[in-house]
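Consider the single chain below, provided in structure tokens and representing the form predicted on its own.
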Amino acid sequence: MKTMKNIDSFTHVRGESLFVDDLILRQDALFGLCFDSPKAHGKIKSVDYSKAEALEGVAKIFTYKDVLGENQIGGIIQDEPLWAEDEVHFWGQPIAFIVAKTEAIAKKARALITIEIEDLPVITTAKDAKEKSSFINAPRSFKLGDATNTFLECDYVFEGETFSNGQEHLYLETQGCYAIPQENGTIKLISSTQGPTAVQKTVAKVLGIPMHKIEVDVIRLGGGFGGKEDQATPWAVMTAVAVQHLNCPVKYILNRHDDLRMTGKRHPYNSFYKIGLTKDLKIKAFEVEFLQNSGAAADLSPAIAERTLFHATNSYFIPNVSSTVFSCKTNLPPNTAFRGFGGPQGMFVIESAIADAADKIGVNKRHIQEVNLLAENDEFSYGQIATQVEAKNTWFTAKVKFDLEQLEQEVISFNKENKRHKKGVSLMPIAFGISFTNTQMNHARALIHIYQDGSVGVSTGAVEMGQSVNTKMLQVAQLVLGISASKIKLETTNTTRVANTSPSAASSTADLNGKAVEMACNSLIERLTKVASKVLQCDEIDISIDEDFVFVGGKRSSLSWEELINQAMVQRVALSENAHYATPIIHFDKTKEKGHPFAYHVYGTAITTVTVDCLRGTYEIDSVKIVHDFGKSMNLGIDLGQVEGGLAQGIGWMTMEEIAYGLDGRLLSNALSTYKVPDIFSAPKTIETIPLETEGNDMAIKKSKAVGEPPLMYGIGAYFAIQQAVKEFNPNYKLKFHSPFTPEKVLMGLYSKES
């Protein structure tokens, strides 16, 4: 298949891609500043806004008390109200919304604000919350076997503690929205945000409107990482609530300090395992509970939760398991999808019991996950039935192409001869779930048009944030089609157009949306062939449309696409059409934990090397070199960027990307300055991407697999190498799972004198 570069390169590189904040303003336009929480828990006794109402230019200072429907946004969960009522639950929970002429008169109104709380006590980790039974809701399991009793009989078996921390989303783009109103009490939301059927469904059940009045519409967003999947959404609620009252344009673009402080994160995991093995290394039985950090309200973490127990075995096939997920609610602000989804914070207990039991019985990490390896109709403990399975193909192509036995002796060399220095270097294989694991949620529509002079507009419920998406649209409609690039354009995401959308998540938006988009313009197909048929006084069998021609036979005609289309007009055919498309096959019963929730799964296969100094507890990734499952890619440069991308993204969460909250629940990581995230000296030097040779998968687009989170969970390979590199510096250390492994960890570990 030919590929295709990013159809928004040429206007992004030039600084003319359009974002929420670059939107020319109506002259009437008002702005937007949230005053959020001062503490993480507490008794709202008194807030005075009367100094900042006086103030100069200030329109309204909205409260709950100004809400016409209900002051709710929860979406799972109906837990979290737009602004706070009587209490506060995390440090930054929005309280009010100034609106003002001005950005700088609505900071200056907002500082005038006083307010008075009485303190309740604060959680701010799983463990306690835990203990004082403060939970979101009930604790989900899934089982395989009889992993109790199966201990009993296991040659070695080992229990443990880890420790994942969260990780900050760090879009470019920070939260935002622009609302306008439209006549008849209507208002359009131009919103950053990658579920514009949430922002709508949730702007109408505040507001006390049906739907329909509420027009949302998304450019693109920079950037998203699951951080506004659920968490742009009160950022438009408070828009539309003051655009209700004033009948005047509200914009709010929240500042970096805010957007850190105010928004939720990727869970922190507090975990427990027990894992069992034979002699000749199977793992029989492993028993692993989850401790989530959900921070004050649900949001998405039920569902991240759920599928932390779908990935808590990894690429593993294990017949013995038993699984437990507990969402803790404690006292920091909800935290949220982020790439993922949960998925990265179960595959770090796996890899880390098995690093544990490999250095406990004195092995090879890699021997025991390699005999462990999935096989064709291996069950995964929530009892789907694995098929297509390239878990091993995936490993042993990577042990061949990047010879791993010459590069362990190498590692093995250069430990030998050096002192201050250290190598290290791990395997981490992946196997991961494409759908949403809520059923119901997988489906997707297209609304297509071809105007008169054979241009094309089409329009899905996919939101562009980087990812390309719409570059892997564009390709489909022309493939199908059979026309240039040049006649055919993405449109906006927008709820008009493409109504009851799921969200841009879970890796499935170009599966969704792309087999949506595909069964459109085969139904304009099918039509136009009809009319060429009659044009050309031929059988529609013989008929195909490429390169902008009809070809009859295989050989091109003189009909060309733009005739094609006139002809159609003359015979009054129609020339828009509006797919739906539904995932086939997938189910799960909650009630048994059991089914089929994933089309497909994705593998693959990362050897990462790295260099510490055993002086300064710093490190360097030398490689990584990765195997992966595209299936039959569509567009292998875009899904390569993708790979590189995750792979940053995970190596950052695994190594130097620390949230940090003080006990009184106040973020101290509030800043770039405080906050590390990979930068240039940071990144692998050297990144070397096979794909893997196989047929793909009928689910996938165009058999191309889905791209965007299986790759952030190989960044999980770099906290073990580094380990390793530890280890060999310092026999004494012992294997601790705590992550991120920043520096000030390394070095720690170089220096313990534990045994």
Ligand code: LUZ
Second form
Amino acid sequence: MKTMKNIDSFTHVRGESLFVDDLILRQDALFGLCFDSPKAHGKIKSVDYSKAEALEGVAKIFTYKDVLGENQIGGIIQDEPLWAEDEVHFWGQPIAFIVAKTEAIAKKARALITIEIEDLPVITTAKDAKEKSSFINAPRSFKLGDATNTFLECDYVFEGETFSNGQEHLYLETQGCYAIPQENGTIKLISSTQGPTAVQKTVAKVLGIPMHKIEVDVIRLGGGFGGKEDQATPWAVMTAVAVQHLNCPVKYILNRHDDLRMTGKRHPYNSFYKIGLTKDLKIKAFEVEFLQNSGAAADLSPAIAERTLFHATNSYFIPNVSSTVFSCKTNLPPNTAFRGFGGPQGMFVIESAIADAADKIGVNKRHIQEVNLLAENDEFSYGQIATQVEAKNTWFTAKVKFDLEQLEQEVISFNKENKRHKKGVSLMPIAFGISFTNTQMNHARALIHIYQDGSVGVSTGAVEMGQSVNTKMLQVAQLVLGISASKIKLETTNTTRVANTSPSAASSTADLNGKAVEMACNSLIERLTKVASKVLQCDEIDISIDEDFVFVGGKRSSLSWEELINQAMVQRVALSENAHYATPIIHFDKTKEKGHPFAYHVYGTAITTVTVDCLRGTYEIDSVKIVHDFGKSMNLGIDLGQVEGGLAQGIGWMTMEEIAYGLDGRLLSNALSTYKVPDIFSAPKTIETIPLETEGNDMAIKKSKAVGEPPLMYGIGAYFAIQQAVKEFNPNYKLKFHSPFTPEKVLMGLYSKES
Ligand code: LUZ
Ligand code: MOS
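Swap state to the form predicted in complex with the named molecule from the form predicted on its own:
Whole complex next, starting from this chain.
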């Protein structure tokens, strides 16, 4: 099947694609740099800027005292100052912003600033925070049935603890913004953000001016992964404050070290579970407490905590569920959105509980998984009734198409014949809910201009960040308008063309913005059909547009697209259209914690095979074989790319990416020499993805299901495949659920004697 290439691929490979750092600057542009806290928690006794300010080439050093509006950037909860005032709450917290003639001068100036901080106690773990009742907000709980009493009737009940670590986004393009003064106090910002409106709104608030004075333009991002959903904002606001005072352009691009130190990451979670099963391996009750390590401010933590609860039972039906999440306030940088948004953290716990139960009962984990898979009309713990469920379909298709029986036989004989190397296999089903869990965020707009020569410009609220959303938007416009791709251009994402956007996030960007494009194009076609019927003297009903021509009764007429547009101009017909789409059906009642928050779910199953070197503790991922529910994919090339990229990121999170903070709250894994990310050598030797042919869903754009986040969770399979291999070698190994499963931990597991 031939699919359209990412429309950016040509400029990408030629190095011609523009990012913030590529822009030609105005001659009077200055450069910004953050001065951030060298302590994780304390009272600021004094800061001496005098030497830095005296340095030749330093224009000004900004602090909270220079804020004319509010010194507040918190999105969900107003608990985060742009610049620290009298206390600091995490290592790397912005305190001041140096603006100078060159980046080098700004850097020199930063080294001349001295600060005195009186230490306060530092909390780095969620457990510690909970003990000290240090929370971001009140806990949330979902309930279905009666877990407490059901445990009494279960044949097996197991309890345990899990930990999953954070994860660095490592977008190739670091955070940054270029802000340019316009007339009358207006500022234009070119920002690397997933949320142009979030930037616009927060800049307006901090500067104390209306939103219409702020224009945010986004060309594209060199990756976001959630890291630029909320946390692209502070840097943009800092440059804007500087522009407000200095009236000349200011650019700030974080270097990698500063970016790693100052920005939040995926939330580490400490969790406690209790799982109850009957003799026939049916899970009857599940109780879970999630401790989310939120960091020093709310950021998106409450929303991420909520999604953890939504995915606490993954793709299983459990009739009695009691789940609670605490957003624990610690002295780390505020943790934030990361592909999956708390969902992966939730799924890791139920998979751990099942692995624990299987080990103790003495069955293969997959037997428990298989008999508990979600079926049509099952109820999720939050009240949504599952429909168009593909859990069993993907599971059994994977088993058959990839010949699981044969694969398992090979592993058994390999393990019999080999002492030093052991193999493990795991199955990982996924079910991921599509929609922002906050119902009111599920909307988007598109603005389409047909120019008088017949060429078309498409603006939406979607931000291109390498996920190819622009290519999909172009495909939608092309399909509805019936013209060739070369006639359509995707414009930058700009708040003056498309306003009040939700961030490009939640795997929903193509669905929401694509539906708006579809609606706008349909309106244009309606008008153009009237024009064509006048010109060709025929019924509107017989008219269609395809291949750049008007068709009448299915037959190509002599009226070309260009001539049709020319005639529309002559008849003074509007050639621009703006459309608004809001996802129907979805709703959620937070007072009851029940509703129907998701437009639909995406399903899939991955079979992961690994080989562990039992002398060294190292391992290789032999293969990952996936059956994935794309619905009716509108671009299989792009969608397969999302599956493979998500998988690699998930495997990295589960096996090697180890965020480490000192007890003093300092980031120890602060460079790529101390933070291992997946590379070509750690990638699975083979990845096979079979698209499951399904009906798709009407709320998915062109029935092509959302694909951004769900595949990340296939990576969880790697953890359990490695665990199985370790157990093969060391029957005394007591299962631990503490990710990432680094070679060090594997080695300890291989030779541990506890049991
Ligand atoms: N962002 C958000 C997200 O604000 N709400 C969500 O539900 C979500 N889900 C996934 C990723 N980002
Ligand atoms: Mo996201 S985790 O910005 O969809």
